[in-house]
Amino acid sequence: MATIFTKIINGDIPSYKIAEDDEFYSFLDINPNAKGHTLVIPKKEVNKIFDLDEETYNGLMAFSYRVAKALEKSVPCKRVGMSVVGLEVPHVHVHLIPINIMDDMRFTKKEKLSHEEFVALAEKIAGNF
């Protein structure tokens, strides 16, 4: 059965895009730590990031770290820091999360945003990348 990210590559759950290409996917989080959390995923339906072969892998990261600048351009921080844990869907993903404070990277508190901030947001981010 396809994944959650799986079925937004697909286009049958709509997402706000920032960019893409034949392996890779990058979307805003709906449910932000802060404004502008992003995720990174392979299109390839792996569930661990160490079971990526080393090819997707390192793909993975030049990608992350493209969207990552692309991040830093478009909303204001500190740094864009990076995570991964992928319990809760079992696909790989990266978190991109532009912080301010360590408390942005916790998974505690979240940003709310409503369709038009996600819309525009997702179009500056892409726009940058």
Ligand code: 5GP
Given for the second form:
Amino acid sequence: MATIFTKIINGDIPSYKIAEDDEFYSFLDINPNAKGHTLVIPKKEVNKIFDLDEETYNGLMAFSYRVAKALEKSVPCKRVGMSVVGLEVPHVHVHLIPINIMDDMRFTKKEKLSHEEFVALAEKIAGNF
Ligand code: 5GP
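May I ask for the structure of the form predicted together with the named molecule now, the form predicted on its own having been displayed?
The complete assembly is shown below, putting the previous chain first.
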């Protein structure tokens, strides 16, 4: 069965898209730790990051680098933190999180954004990509 992220890639479930190419897709996390919390995923459906073939892994990191640069330009923060967990969604995803305090990297602290705020944020980050 397709993962929720494959459904997002296919447009069956909406997302606040940041960027995509033939192999990768990036969009805002719907339940962000901090404003601008973004996910980067390979279109290839693989559960665990270190099960990716090396080329896809390197491509994912290169794409994440570009998204992180766009995030730094778009969201005021001390730096962009990166994390890979994957305990909730079994489809490889890199978390890129604009952080100011350590708690921004903990998945217990959550930020509430309106639909309009998500749209404006995604447009801004996408514009800097
Ligand atoms: P993990 O699997 O690394 O523990 O976390 C999965 C992440 O995916 C969570 O931060 C969660 O908020 C996010 N997420 C789960 N379902 C959706 C969804 O349907 N849309 C978006 N944009 N993010 C989701």
